[in-house]
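One chain comes next, on its own, written as structure tokens: the form predicted on its own.
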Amino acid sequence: MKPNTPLQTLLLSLADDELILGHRDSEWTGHAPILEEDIAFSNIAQDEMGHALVWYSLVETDTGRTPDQEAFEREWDSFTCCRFVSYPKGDFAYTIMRQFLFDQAETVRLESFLESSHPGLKEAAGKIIREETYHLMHSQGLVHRLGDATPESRKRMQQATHMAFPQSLGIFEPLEGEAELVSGGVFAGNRSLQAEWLRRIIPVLHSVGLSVPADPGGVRDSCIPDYGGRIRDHNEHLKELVDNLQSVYRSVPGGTW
């Protein structure tokens, strides 16, 4: 089901890249390679959920559609997801990258949002920064410590970061219908979100001697943004990845648990 608004499509594709994000931080439950890492990004993956449920929730406010048929009852193919969280997780160094960069571009959204004129999305985003806080504080002190900490740290991060951020793009991918959302007031646009998330990220992996296919200035030709995402033209690994979520809702079709 296509969105009928353009801030039905804002909110629908904030509620999906946190749910699909949330899935796969998920399966590290049982396999991280540490056990504070395994209880971090089960407790982490829980967080993101519960914040697509609160966008889900404001969707609800518009379309009377549930949270639960949002979520469980759309094919896969009418996500409005960036493909950047439905990436199967791959190694660890990934996982981390993946999710610092993500970390840092919500941040900047919802302090953008925080400005908003749309009451409902300004309220939500004052209750999702707090935990959102914890998160940042969480991934880039990993970036930190594995960043410079051996040679083969750095190497893994490095490798991590040349296939993540080139993907990562796609989070600030233009919306249909944004120019409206922006003359409105109700978030700063994507093209400015995007400007500040570098701002933000790019001296932290210098910080640790990681290089990035981007400068401040602007993406490099030889860094093409992975859109596609927001327009619904996604990969296999999405549909993978929703077929196994919602497998058990459609088992029994009307259930409730």
Second form
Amino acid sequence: MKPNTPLQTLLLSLADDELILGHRDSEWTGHAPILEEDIAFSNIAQDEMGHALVWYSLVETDTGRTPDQEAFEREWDSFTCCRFVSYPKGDFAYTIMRQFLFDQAETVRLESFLESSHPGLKEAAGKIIREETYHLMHSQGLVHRLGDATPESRKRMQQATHMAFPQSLGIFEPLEGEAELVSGGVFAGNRSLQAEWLRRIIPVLHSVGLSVPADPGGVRDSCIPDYGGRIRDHNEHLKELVDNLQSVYRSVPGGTW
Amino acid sequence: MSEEEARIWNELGKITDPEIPALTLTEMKVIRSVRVNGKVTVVFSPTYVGCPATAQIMQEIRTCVAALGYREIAIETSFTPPWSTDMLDEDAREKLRMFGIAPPPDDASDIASALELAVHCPSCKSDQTTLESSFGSALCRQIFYCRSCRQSFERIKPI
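Return the structure block for the form predicted in complex with the partner chain; the form predicted on its own was the one displayed.
Time for the whole complex; same chain goes first.
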């Protein structure tokens, strides 16, 4: 099912990013390397799913389709999350790097929505950005600690950076009908958000000696952004995740607690 | 607020927060307003949008208003302004302390600077405490450790 308007396309891409990353975060519940991180990722997962609910609810005011229908009744190849959030959680270094790159992107995105001409988007951003402050503090703090701790942690964080960076550019994959949203003042547009995001992440990574396969302000030719998610071109990782996510709902359609 | 609205407000003020039973919904400042205009509209403002207690709270609001004899009940969610720990008054903060949860700092408008302030242990009042984790047993709490009485405790996270 394709969204009908550029605004719905934007809202669904936001919601799907949060839902899918939230699910990946929840996979650390009971498995994180230390208890505090187990609790942290369980909290963050809950927050991200809450944010997904807010974005899906805004879609609902337009389409009448409920958040549950969007999350549990769509086929995996109808989701418009970026591919980045769908990849397996990997080791803890990859998890932290992905969360850091995503948290920074989300913050930049929400700041842009604070100026939005769309009242619903603006109101939701004002709420969510406060909660995100804690996510970013957490992931950025761990990038600092792990990026500059032991030879093993440096090695793992560097590997994670090289793997996650090209994937994370997919967050900013252009959306269908985006020009209309930019000219209507709904948000600043992915090109400008990506530029601002690079200005924030590169100094953090460099400060702990992590090299990035890109020049600040522009992406090197050798670094190919992992696009496809926004046009519903996904891979088996998302299929597996969505199968898992929807298994209970689909086993008893319409069931309630 | 009309007399009718005040009556509903008072009844809603008897419902305790499912995660912090020391406080009621009105003390938590999650109920923003009550309007009676043919139907009853309750404006609700969640602490955190992902709070799993939200559905239960909404159900309890509905049951409470229905018990007063109203049929048409709407619960609207509002983020304007977003819920903030700054909204908790001194009475609510004292109830939290008595319950064993440290209250949030008075001013959380800037979260980073709010986290710099000394936190007092709700049991022994010592300020020799350290933040163990900004995430706790619920979305609205963080974990501290008191070096004086050697106990962990939770605090309402400034937001």
